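Just the one chain here, laid out as structure tokens, in the form predicted alone.
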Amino acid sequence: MPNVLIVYFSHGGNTRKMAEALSASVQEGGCQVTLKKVNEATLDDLRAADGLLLGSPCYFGDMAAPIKQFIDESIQLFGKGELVGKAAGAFASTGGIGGGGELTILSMLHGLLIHGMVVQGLRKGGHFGPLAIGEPDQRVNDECAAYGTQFAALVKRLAA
């Protein structure tokens, strides 16, 4: 069974709630999930994963520093191309509309794309990945469910 690593940072709990919702839908989609706070995730976790979802709150229009540090440390896997062709995605929470949530998601995706990872957008909803404005509501939970199901299908196709 393919393994998905979900790594997140959450100060107030909103990003954690999204990570948990995504974990449930990825599992329902037929993948094993390893859900970790960013300070618990290791490069070995990343190596072992068939897919990676990164989550962060929006801080000043960008990802939180611990997530950026995790991406920066992943440079150790870059030289050997250890993440090339693996599925990847991102999700975020922000305090308000226009607060930089989409920029936060895109900033995380930059590093994943540079690794050669495969990112699939959503046709409906948050095209770049799920985004909560404040506490995740039913719209966000539905979007996490759809994104997680789609992500699990991508991971299974790429890992086959």
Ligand SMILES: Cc1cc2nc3c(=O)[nH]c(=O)nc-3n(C[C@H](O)[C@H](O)[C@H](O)COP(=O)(O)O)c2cc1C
The other form holds:
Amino acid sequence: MPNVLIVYFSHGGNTRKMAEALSASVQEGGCQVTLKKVNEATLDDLRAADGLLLGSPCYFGDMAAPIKQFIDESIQLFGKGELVGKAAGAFASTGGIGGGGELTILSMLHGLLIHGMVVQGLRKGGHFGPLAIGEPDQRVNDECAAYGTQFAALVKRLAA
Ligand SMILES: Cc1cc2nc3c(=O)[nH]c(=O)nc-3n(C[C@H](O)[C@H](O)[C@H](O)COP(=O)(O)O)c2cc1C
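Structure of the form predicted in complex with the ligand, please, following the form predicted alone?
So here's everything in the complex, that chain up top.
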């Protein structure tokens, strides 16, 4: 069974709840999930994963520093192209509409695209990846469910 690594930073729990909702839907979609706080995730976790989901709160219109640090440390996998062709996506929690949530997601996606990863978008809902405003509500849970299902399908296709 393909393995999806979900790495997140969360101070207040909103992003963690999204990570947990995504974990449930990715598993329902037929993938194994390794769910880790960013300070517990390692380069070997990345190497072992068939797909990666990164989650961060929006801090000053961008990802939180620990997530940026994790992406920066992934340079060690860049030289040999160890992440090329693997599935990727990002999700974020923000304080308010217009607060920079989409920028936060896109900012995380920059690094994943530079690695040569294949990014899953979302046709209905948050087009760039699941996005919550404050505490995740039913809309966000539905979005995470839909995204997780599509992401699992992509991971399975790419890993086949
Ligand atoms: C240092 C800091 C910077 C923040 N900057 C923004 C911001 O630019 N825009 C915004 O909408 N919310 C901002 N927020 C609010 C958080 O994005 C929001 O509360 C989020 O849901 C927190 O996620 P968490 O519960 O996973 O920690 C900021 C919060 C902190 C602590």
